[in-house]
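Quick heads-up: it's one chain on its own, the form predicted on its own, in structure tokens.
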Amino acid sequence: MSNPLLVLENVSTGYFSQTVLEEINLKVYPDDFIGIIGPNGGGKTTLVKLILGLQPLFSGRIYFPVGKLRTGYLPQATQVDRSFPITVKEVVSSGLKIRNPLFPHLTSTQKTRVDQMLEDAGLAGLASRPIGELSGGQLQKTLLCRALVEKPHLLILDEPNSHVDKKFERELYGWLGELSREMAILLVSHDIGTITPMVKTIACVNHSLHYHPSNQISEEMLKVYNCPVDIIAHGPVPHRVLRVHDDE
């Protein structure tokens, strides 16, 4: 097995006094595809923040065995502010690592990589219209495009077929099966029927962890970690809806 490329352990962290994760300990691989999974308040983007650095650490430690992690980072579509006058092109290219800060002007490679990630996306008609002015499945695209310009090692999604209709869901989970052959991937949802089929694993949050090392999980596994999802299953297709913890 290959060195992980990210480990958390014994984390704990919160807003001021008070704790939202606590004990928390997870082991990131070059080949994962984990679906993050859990209440709203059970603290699944506080794990996001957390990981990208945006976010206290209480305690534990996190750390990343394969020297330095370039993560690609889209978040939920509340967290984008519409009215900012900026383009496309822009917010794409704004994913790019400036070399001399002095001189911040895009290299000749830069600029082709982000010309080539709009064409990919079919977002290249749309270069120079600014962001208020898209779709939410372009804005997604959009920001996914930013995400991914750097060629992470780790990309992280926070809700991403929030706000946007079924056929560019479709295609977004299209395009995230071909990208977990070339990256690790960390998928935040609240829809846990529509990832299982892709992901690999699948990571319940809820003030604390429960890692289930695969994407087939049982009623009788989720009661025992007191993960909130409720299976139900009719016809050939099991659905899981989420459900309200006993204790809240």
The other form holds:
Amino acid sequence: MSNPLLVLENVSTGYFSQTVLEEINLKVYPDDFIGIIGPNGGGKTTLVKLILGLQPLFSGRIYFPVGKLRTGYLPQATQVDRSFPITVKEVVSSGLKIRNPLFPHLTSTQKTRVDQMLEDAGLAGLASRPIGELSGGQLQKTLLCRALVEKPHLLILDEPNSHVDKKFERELYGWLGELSREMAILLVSHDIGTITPMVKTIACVNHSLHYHPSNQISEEMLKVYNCPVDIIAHGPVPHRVLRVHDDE
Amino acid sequence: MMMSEFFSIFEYQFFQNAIAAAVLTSVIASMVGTYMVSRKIVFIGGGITHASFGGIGLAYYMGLNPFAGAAVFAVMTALGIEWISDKGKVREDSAIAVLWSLGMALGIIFVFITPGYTPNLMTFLFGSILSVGIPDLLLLLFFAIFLVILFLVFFRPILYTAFDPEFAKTKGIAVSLYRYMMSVVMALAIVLSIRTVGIILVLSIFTIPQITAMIFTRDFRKVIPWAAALGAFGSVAGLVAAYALDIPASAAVIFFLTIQFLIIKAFFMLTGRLLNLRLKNMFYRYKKD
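Switch over from the form predicted on its own to the form predicted in complex with its partner chain, please.
Entire complex below, previous chain first.
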């Protein structure tokens, strides 16, 4: 097995003096596709921010055994202000690291990379549109391009399927399947029924973290690890499967 | 009034200075105002503006330059508000309201207890664009040049930290540094503009041309030159109207900027609707065929 990209060792974090995540251990390998599930308020987004270096470390250690980690981050849709006067192309460009802080302009190779990215995603026609004019799906696509433009080692997606229609959701999962061959992916979702067929492994986050080295989820597992999440099944008619009655 | 008599106003030094001040203020406000409007922090601008009155009062009391006092208070307020919103421990809007009214209160107290000559408060509240001198103009010019260079060189980090600071941090941008820097820039821009339009009206020159520009374009890069042009045009028109109608200059400027916004907005709404109607007609005709 190759070296992990990222190791979290007995990590705790939180806000002010309140601990949200305690004693977390997680290793992310280059070919991982990890689904992060858990109840609202359980610390899923906090875990993501911790990995991205946006969250202070209370205790423990985070390190990158194979050197500097390039991350691509797709935040929750609510983080982005859609009325901000900025174009699709500018948003995608913002995914590129500034090479020289005293001359923070795009290099010509970076410009070509942005155009290529927009072309590949089918967004070239929308490049000069302000983001306020996009549909929910187009905006998510733009933000996904921003995350991918620098060819990250690790792609982190926080609830990418909220605020988008079902058609886009299917498309998105198609891309993620392809992308998972090129990079490690961490996919945060409350909708575990949809993500479980795709991901390779599952981490359940609820104040602590429990890693399940497969994508099979059983009720026992959820109970044992104290993961109070709903299992939702999708079919031709939206429906919810309830427990079999004891007398049946 | 004869036509020639009317245009003779442009020959007066004070009027030329006023026009130069209006144009330079518009250029300064175009950059800083676009940042403020885009980030939805115009209210912070209001806090900075009014808090600076405390500095004006204190400077008078101590016999110093009132605008230097205003600058110190404005920068301190701006940094304080940015710090509060960064730490998130106090509600930001409440903190702004406190600094806003505290600044005004301090200003009034200091001016009141200053012995002897009491300065004309109206000058600070409503500006005195018609008495702008060459040193004022030079100060405005240098600051405008500084801002143009700042925005040309650091355009990307300024834009990205305004748009999505969390994401910008993941790309290694020193977000806090840029935010604090822009706070100081905002404070200085506001204080310099108080000279022209006064405390009560200064926010409008940082807002109205920008929202007018956003009717034409929703690209940060293009909003700035549009806002500069619209601000300059509206404020020069306001100055001329102030002379022709014999009304206070700074109020006329703001009034003209607002009228300009309303006319352009109405024009776009009307033509937009006509265009929609025509497209619909074309569609129905196509369907009939």
